[in-house]
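This document opens with one chain alone, in structure tokens, the form predicted alone.
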Amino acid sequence: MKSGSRLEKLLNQGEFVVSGEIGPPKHANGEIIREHARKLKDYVDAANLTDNQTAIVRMSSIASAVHVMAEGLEPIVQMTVRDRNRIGIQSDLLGAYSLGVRNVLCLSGDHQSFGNHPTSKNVHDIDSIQLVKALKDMRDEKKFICGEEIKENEPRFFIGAVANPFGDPFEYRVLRLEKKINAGADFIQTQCIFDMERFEKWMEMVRERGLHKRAKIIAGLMPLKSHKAARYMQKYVSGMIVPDEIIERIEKADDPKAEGVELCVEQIKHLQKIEGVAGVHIMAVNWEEIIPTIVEKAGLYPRPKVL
């Protein structure tokens, strides 16, 4: 065991894991986080706490993780390099570990122009691959980025990174994934998948390089509420491919939300058949309460126990 987290143990057992996502609020009341955690804890194996997603100021992912743990749900803390230099990042990681956090997902972070402080400065002292390497060195080498020894209680995280199978140039997407795994990523969460054919081609390249045996690939999914949301992602979200047939299916449905749930369930069942996919990550943006329904309909409830 690298961290001893529930997520790590279930993946090592060969279970098809389910993770969810909770977006912290734009205020200081943690009860909304706890409410989501209570609803999700029996239906997901761990939950991401996003780190100021879309560059909008929100409750910190680490503080949100404490609320989640208080309700009996295991957190995955997101950590971006956008907002912190290497001193702040390592300090926050030590603090998170001391509070009980065992899973960390390393990201670049959305550009500040998307958020509510567009004139703020991006930091990017290190990049997301260097962040993965820093976590691995803190854990396995007991060293800070500067090379100084961590003399006791090194933070032993289960290290995650993200991958986008849909960005261009397509042939380089697996090479970037391999860099993150070489740096020390233990698990990978992907961008939302709507183009299943392209994702399968990406997974073929992943298997050709044996990367699915070196890190656990968790496929990202987003249940759609409406065809307008799907069309917006198709047009304006970089690195996202939403086929026209999916948009048309949601648009023609009598109940678009129900159709979005059915589509997500179908995607999960398809992904379960793809060699190298170790689980799914359900990103129900501002719709966290639908995750239990999706998990049940997909036949993934009850969740497995750690042996």
Given for the second form:
Amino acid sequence: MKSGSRLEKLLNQGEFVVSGEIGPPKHANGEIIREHARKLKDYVDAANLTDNQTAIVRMSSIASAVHVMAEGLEPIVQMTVRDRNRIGIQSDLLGAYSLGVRNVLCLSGDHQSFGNHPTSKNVHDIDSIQLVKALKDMRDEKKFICGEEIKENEPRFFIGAVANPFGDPFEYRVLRLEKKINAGADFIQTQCIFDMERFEKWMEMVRERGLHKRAKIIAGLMPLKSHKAARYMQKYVSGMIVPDEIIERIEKADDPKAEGVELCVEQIKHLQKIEGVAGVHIMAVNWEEIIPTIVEKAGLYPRPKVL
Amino acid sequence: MIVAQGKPIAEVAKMIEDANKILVVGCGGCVTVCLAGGEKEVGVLASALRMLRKKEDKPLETVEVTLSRQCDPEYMDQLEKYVADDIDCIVSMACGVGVQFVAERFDKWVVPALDTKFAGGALEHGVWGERCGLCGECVLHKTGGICPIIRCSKSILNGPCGGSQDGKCEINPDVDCAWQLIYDRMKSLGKLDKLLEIEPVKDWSKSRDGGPRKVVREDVMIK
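Given the form predicted alone, state the structure of the form predicted together with the partner chain.
Whole complex next, starting from this chain.
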């Protein structure tokens, strides 16, 4: 056992895990996070706390994780390399571990030009793969990035990274995943899947290189609320592929939200059959409350216990 | 070269609003090549400033001179005879380096007429692109001659990030993804395996993060 997190234990047990995602608020009251955590805790095994997603200032992912833990839900703290240098990142990791955080997801972070402070300076002292390696070195080599020894109480995280099967160059995406796994990633969350065909092709390449045996691949999903949201992602969100059929299906439905749930449930059932997919990560952006319905309809409730 | 671009004339006019006589100094180096601060641009700026002030009924006298370079003390010497007592302000049309060399040398109010943009080159007539991040330790041998430090919006050394699609960067469809370019180039050179190596964290102390830099070459110093 590397970290002893619930997520790690369940994955090692061979369970098909389910994680959710909570977007921290743009204010200083944690009650909304706690409310989401209370609603989600019996339906997901862990939940991501996003780190100033789309570069919009929000409550910190680590502080949000503390609220989530207080409600009995296990957090996956997202950490981007956009806003902190290696000093700030390592310091925050020590702090997060001391507060009980055991899962960290390493990301580059959306460029600040998308957010509410487009004139800010970005940091990018290290990149996401170097962050994965830093977490691994802290845990397994007991060393800081500079090489200095961590004499006691090293942070022992379950290390997550992201992969985007829908970004380009497509052929290189699997090799870069391999780089992340070589750097020390224990689990991988993918970008939201709408183009199942491309995802399957990607998984085939993942299996060819045996990567699904070296890290747990968790498939990302986003339930759609409306065809407009889907169309927006198709047109304006870089690194996402949303096929027209999906948008049309939601558009034609009498109850688009119900159709969005139905689609997500179908996707989960399909993903369960793909060799090497170890679970699903449901990103219900501004729609966290729908996750229990989806989990139940997909037959994934109740959630398994740690043995 | 250093690529620069002229500030809006109104902005320069505001900087010199208290002056009656100014010295406009061009530079024959990079900014002449990128059509921002050479002899021709000196003439255009000086006459535009004079016209503006004439309209305001507050005439401005200008003296114009263009040095071979403003980033070299040797050429600064040549400027000395133009810096007369009645010059109220020197307008430098060089990059930020030239402006500072002028300010270091003369006890006058010195203002910049250009915004210094980047180290780059001409892509086509009238278009210049950034190519070097001046990081102090070149990595181009590892990336097929394409700089990830400055051409990737996130300076990723193990790219590309998830925002690369159709060869373009997530920040703007007009911006090429540097890592797509690197991938294509390494592939065509048969060196893709090099990209599988994890590039370690960079030593930014060799960049601006180590404080203002200086290059000392004792072998060419005149003792």
